[in-house]
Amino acid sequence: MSDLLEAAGLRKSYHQGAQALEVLKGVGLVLQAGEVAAIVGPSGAGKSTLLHLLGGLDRPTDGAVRFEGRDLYGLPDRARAQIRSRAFGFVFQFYHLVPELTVLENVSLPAWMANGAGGARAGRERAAELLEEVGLSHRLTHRSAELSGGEQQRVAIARALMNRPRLVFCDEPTGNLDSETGKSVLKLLLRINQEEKTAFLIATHEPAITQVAGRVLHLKDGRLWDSKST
């Protein structure tokens, strides 16, 4: 496997008054092509600031970020969006679906983000697929205001994968499933990973993605180390 995505030497400080709290303090990791990896650590250690930095999402106080070479924070604003939409998925804690779309269009999104209208149109038949794969095909014409919580993280699930992205950010995905849903995602995003090769980068607490990730990496106190899990 080649590398697809490093960094080094990551800061991120936030200001508080006259206070600067340092939540990620010279963070360094190197992901592979192909490769699953989940970040756990305690509530508010950063995981999910961690993310967001390594997707281009905000820019760290200090340190770089490169994807497959290319420095993403010294690329132009257009450059690194264009990479975020088409390389990247995401899965947020907190789904950030659009509530005036249907669920069908809310999956379909990042395909016209990336290629216009055309590209929805050509990507509805994948969005109706993958909806399907996540236990959502009797949905597709609800809003998510419609939808339970546990939906809503399936609909975004099926989002973060529409583009067949490279490395996919996922922050807490079985979090708010039960036991056999999250299951069931689990094995979804492994056979995306083996059949696809996508990379996944996973904040977790649930033990069941730590046992199947090929490594974990651990935050606390703003470093990260890893060890092995298989």
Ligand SMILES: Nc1ncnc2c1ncn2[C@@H]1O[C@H](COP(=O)(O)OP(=O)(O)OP(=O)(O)O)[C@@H](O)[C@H]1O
Given for the second form:
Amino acid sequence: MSDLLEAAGLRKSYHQGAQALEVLKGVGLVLQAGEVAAIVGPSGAGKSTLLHLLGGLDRPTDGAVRFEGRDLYGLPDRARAQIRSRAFGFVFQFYHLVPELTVLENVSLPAWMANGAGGARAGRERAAELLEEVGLSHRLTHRSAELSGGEQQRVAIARALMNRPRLVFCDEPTGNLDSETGKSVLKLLLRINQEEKTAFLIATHEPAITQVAGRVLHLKDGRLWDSKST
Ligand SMILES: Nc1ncnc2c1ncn2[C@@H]1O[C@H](COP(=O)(O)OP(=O)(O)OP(=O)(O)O)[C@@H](O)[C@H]1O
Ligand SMILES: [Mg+2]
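What would the structure be for the form predicted in complex with the ligand, rather than the form predicted on its own?
Next comes the full complex, and the chain you just saw is listed first.
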């Protein structure tokens, strides 16, 4: 395996008026290509914050993130955006679908972002297949605002896989799913991991996920600890 993502000395503070809230106090992490790692920790520990920093979405207060050897925050914004759109997938905690687009359009969106309208047209078949995998082939033309929370979460998962990313950041990907649907989504993620060597970094409270993850990282008091390694 080779180093895919490396973070060193990550700090993140939020400022509320005169007060600074230090959420991450020096976090380091190395993730290998094809690895599945879970991040656990209490609510408010900074799991979502950390995923956003690692995913090139929010600049750290200090420290660096390297993806395939490239310093994400040393790159021009355009180059970082290109890595995000071509190499990363995101399942956000609150989904962030585009409410007025249909389910199929939401899932095709990453192909459009990476390769324009032609890419989105070419990607429609894959988008439909992914939606079938998450059990939503009967909802392709619904607007995403018309879906239940669990359905939106599954659309977000299909969207994250659309561009065959090398690394997918998942923030509580089964948080809104019943246990059967959660199991089938987890099975899909593991199959993608096996077949395409896609790496997954998953913030979760779900024991079913931590059991199958190769590593479990604990985020507590602003620091990250490795607790299970296979
Ligand atoms: N934009 C922001 N401005 C100010 N404070 C923030 C901001 N985003 C997060 N925080 C604070 O940072 C801390 C960590 O938040 P974060 O969302 O990363 O936690 P989390 O571990 O993902 O929690 P949960 O399990 O509830 O999703 C919280 O105390 C939160 O209030
Ligand atoms: Mg969170």
